[in-house]
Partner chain sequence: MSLTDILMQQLVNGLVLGSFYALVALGYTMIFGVIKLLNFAHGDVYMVGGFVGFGVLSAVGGTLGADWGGIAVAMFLSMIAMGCLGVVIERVAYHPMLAAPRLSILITALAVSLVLQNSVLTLTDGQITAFRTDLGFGGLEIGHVFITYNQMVLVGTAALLMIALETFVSRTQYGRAMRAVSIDKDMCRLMGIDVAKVIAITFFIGSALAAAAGTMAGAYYGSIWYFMGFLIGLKAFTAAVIGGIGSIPGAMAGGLILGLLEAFGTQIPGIGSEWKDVFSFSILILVLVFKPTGLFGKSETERM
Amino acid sequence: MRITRRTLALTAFAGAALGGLSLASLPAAAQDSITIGVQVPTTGPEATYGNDMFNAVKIAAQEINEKGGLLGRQIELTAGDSACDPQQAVNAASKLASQDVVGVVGGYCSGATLPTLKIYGDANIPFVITASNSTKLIPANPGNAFMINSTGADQTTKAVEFMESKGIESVAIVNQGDAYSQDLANLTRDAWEQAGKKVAAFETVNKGEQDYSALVTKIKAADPDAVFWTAYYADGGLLIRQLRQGGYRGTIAVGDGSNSPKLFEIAGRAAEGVYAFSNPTAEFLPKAKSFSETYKKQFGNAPGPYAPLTYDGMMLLAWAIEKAGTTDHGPIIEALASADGQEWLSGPISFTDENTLARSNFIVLEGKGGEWALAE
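Please provide the structure of this chain alone, in the form predicted alone.
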């Protein structure tokens, strides 16, 4: 069965009508198809990111199929909704593994990606992780997973270098206790102290909190030069707004989990001047111009922050399948490990011995006029 734009759109609509449990799942029984799993949150608080990532995979699959597919066969997609919840992610991964997918692309919330590594590892399924970047994923990786977003350690290096360049001496770090935000918070705290700087406060809050008044009071009393929010945009936007409303006037920075344009919708004018340590996004990637135009035409809005990486993840997996010359998992994993500078939208891809991206891809953004711009 050939994937057309209309087929993908209709299937996505049908999946959404079923509550997102099988968004854009396509028939996998045809003999002339190769089934690829897409693990992303299509429901829950981070669904905006997840659906955006899935849209990027659709575009990549369409382009590949229009050129003849993989090994002479057409790509079909089947989604596993992680909902950024560990248990639901396990269920989604188990579903994908039972469908005998050739490989899996995706992975957003690190805390939800972490428990799926064993499932895909036990089945020896190639897994290209396109957003999740907690260093906690590294020791849990059985060897079949490959991270194409730079790790939290790389982000920490960028954050420390940037804050030092701004003359910041003390920082308050706030996380939500999950694998991603706690890992980034811990790494930053340790690196900041090793640099001889002061961590004025180190706080963990619950996901979904609405009232940060007590935290704002505590941060103001600690009087840090900067506040670093290491979790996601939905709650980060609220904290930023309440910090500014409460009178905090220092620097505010956020991690890549908050690099969404939606941060501006939630924080409003308070997001002006906020810095974000971000993976490369489409508007700052010259090679993503055509991709962005296609994305806008198909989906009616600009691609989100993880769309280029996820497009690249699908292209990388396709490259590995072609190089392996087979749909057998083992040779595809070997091909992925051999990547040596393959490049599509977001920069060259090769891996360390730990299957992490062998370079840092982080850039610094600044909120200006209700959108992100490259920081000067």
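Take the two forms, superpose them, and find the largest set of C-alpha atoms that agree within 1.5 Å; that set is the rigid core. Residue numbers count along the first chain shown, from 1. Source: prediction; values computed, not measured. First, how it differs from the form predicted in complex with its partner chain.
- After superposition on the rigid core, the Cα of S165 moves by less than 2 Å between the two forms.
- With the core held fixed, the Cα of S82 is displaced between the two forms by 2 Å or more.
- Core-superposed comparison between the two forms: the Cα of A282 travels less than 2 Å.
Form predicted alone already given; the form predicted in complex with its partner chain follows:
What comes next is one chain alone, with no partners or other molecules.
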């Protein structure tokens, strides 16, 4: 009889667990509100950025709700944690899809965003991607997703143009072996070689590796005019520090993943004069002033690098819903595609045929006195 009881207990457990799952997938809000999904990493290595993006959406939704909501209904947010991991992102996306969301905003790690495109595509849910910008997303987009961050290709164009203007002839490109930084590194190498310049070294380091001295020596031996780090600030800080420590005196530039005040904490003085290519962050956007203040007041710190874009993403989606005049997915997607270049915090938004941002939004920053300032 023992075993029968155990079987019963387990069955009960399984039933409860599944019940819990199906409850979790019920619409989070009452019938008369509009549910918007927010797909960002709220756990995992990139949680800081993810939470930052979520906060930006919260501010946007709050502002809309204070003005009476959308189509006369209030906005409810529901989070899907991608944890920057493809499998978890799929779980999160399925959860959002089964909650009948009107649209989804977010998307940070490109690798995690990629497999979710199909899920939203199958359900025809409008998806405004506010950070992920790998060019690999473009062919995988079934047509319902819209990328409002400039793609890696745009960043490459900016980087090449800027380095050429500085008279740089040879460059060493270093990435971190993840989808985002490898994509950017490859694009930059191709563009740089196409411009008839020299790629002196093309290197990959591993995340979490502390000692780059051997690489620094190799780079020094290749003697490039500039080093371009295409990955994130954490390891970038270490590399910059060791490059300078090892006596490298050329130009150092970093991609948008390294645009963080923490770069200065880690690299210290070595970060002075480092150039960063970045999508527009709040402090350099005149229109984002009040957004920054609200954010600081509400969350106690300054908005992170993807906050304004994500705020824009929510606002753009809201605009499209209003324009479509319905919560049906099809008309909203049509409305998004027709975005007419009107001004948002980060500038005008309109889309190419591939649903990517029609203009490059990249700016160049320079490390000055322990913080980022506009270069040029």
